[in-house]
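Listed next as structure tokens is one chain, alone, in the form predicted alone.
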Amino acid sequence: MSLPKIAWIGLGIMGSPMSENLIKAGYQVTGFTLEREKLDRLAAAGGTAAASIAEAVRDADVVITMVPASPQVEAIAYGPDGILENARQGALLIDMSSITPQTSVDLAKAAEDKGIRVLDAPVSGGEAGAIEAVLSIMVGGEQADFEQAEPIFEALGKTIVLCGPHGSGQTVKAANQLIVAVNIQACAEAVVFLEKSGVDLAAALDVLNGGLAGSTVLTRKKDNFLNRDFKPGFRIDLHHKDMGIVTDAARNVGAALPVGAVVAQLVASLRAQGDGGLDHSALLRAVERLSGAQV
């Protein structure tokens, strides 16, 4: 059987190597963003660039959508030029986007009424893990659309799973977003610990890596400490916009998040002090600032 045809809309730093995937696996992608440098990549790369968000998808099995944040996603899914309107009665769309659950509840149920499936379907793994291909896909929808869906999924992770219906994506991924802030934060402040003891850095993580307090953060962002490079893998400003996700779920379902709202504070003061665009392991530079360092 021929693999699906897939239209690919949202080429930033995490949607150019998936696709790229894809396009290795063997899937024919056309591909649609704003930016014209990024739809030379595709292309570079044995995609094909559309013109429009109608013309990717009009003739697609699969759509794919991967932008920032719950603004956008209606963007590209509703009106006259948007994917409801564009692609065909059948047509599954996959959001792998990070946005509110009722979003993604939402856009279900008005793609139904155009009788296009859809699965909320969030990832985990940061821009290393987007090109390795060994993502953490958690996913929200139909048990039929999501076995559709799971050889795709193949090609971009490792950690594939059908977390309930539409919406749980993006709860468990609320719930990851929530864990990476705080790991990072405790991992941050350890660093500027150890370094105003006067301990090897480079030492020291290294052997917490190997215990109790190893992490894939630690694993992940450890050169990011050591070597103070917050060239952005994912953006402070993206974590805020996740962790004003995440506080407001847990307000609408009655769940306390001490720790996790100090640090939602601390992102959103990092972002304040216009390090918005770093990455997020960055919150190293606002515990820095703390403990009296000039960042």
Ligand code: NAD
Given for the second form:
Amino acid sequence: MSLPKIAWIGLGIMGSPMSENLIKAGYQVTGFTLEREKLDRLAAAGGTAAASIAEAVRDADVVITMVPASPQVEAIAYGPDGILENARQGALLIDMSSITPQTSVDLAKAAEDKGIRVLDAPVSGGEAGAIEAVLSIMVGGEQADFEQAEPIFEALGKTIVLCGPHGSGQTVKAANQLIVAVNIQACAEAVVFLEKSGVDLAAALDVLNGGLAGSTVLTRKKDNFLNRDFKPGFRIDLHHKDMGIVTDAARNVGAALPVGAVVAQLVASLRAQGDGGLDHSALLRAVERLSGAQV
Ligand code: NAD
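The structure above corresponds to the form predicted alone; please provide the structure of the form predicted together with the ligand.
To see the whole picture, the full complex is given below, headed by that same chain.
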């Protein structure tokens, strides 16, 4: 049986390595994104660069989208030049962007009218997880569509779970972003505390990571903290968007997130000070400012 033809929209920090992993797994991938150099990168990896969304999705069995946020998902999905108007009936649309659960629910409804099936399938694991194909993929939608998409997910990630109906993947991703932000904030506070105490920071973070304080966040971000290297990675701008999603979704169901709300404010403050383009490990800069340390 031949592999489904893939259209990939959004070849950024995540979309580029993820689409390349599908090419390595033998899939035919046609891509579209806004930056010329990312299209050249796809072509160099063995994919096909398209000139528009319509051209990318026309012959595709599966359309995968990986763009920043809800407004971009709506821009690429709807309208005469969008995916729903131009993909063929029976195609499967997998949105892997992190967006509001409601946008995913609305998209699934709109697509159903066009005979297009939808899964929301946001990911966790960062740029490194995308490159290494070890992402966690949290999926919302129908069981049968999930089963059809599973071989594709297996080329991109390691932990792949159907969480429930449309929007459920996004709800779980929102919880993921809450946990990651609070974890980074705790690590950043520990770093400033340890440095001000005169302890060898590298040694301290190593031993901390071997105990109950250890985490994937600490493993992946330790060098960012040690070297003050805040090249993204995952931009503060995107985490600000995600803290908005989780805060809003939690309010809708009556869940209190007191610590999450504080960290959301710290992320917003960092962004307001011009650090939105830095990696989210730059939460360290906010703690340093609060502590009167050099940044
Ligand atoms: P990015 O900004 O690096 O890439 C986004 C891509 O979307 C760009 O290449 C851009 O050209 C494309 N795009 C935007 N509007 C478009 C349009 N109208 N038509 C075609 N292409 C369009 O972002 P990223 O870091 O790759 O993140 C993508 C999504 O994945 C976000 O929702 C983010 O929250 C989520 N995510 C990111 C990470 C990470 O570590 N970077 C980890 C997990 C999840």
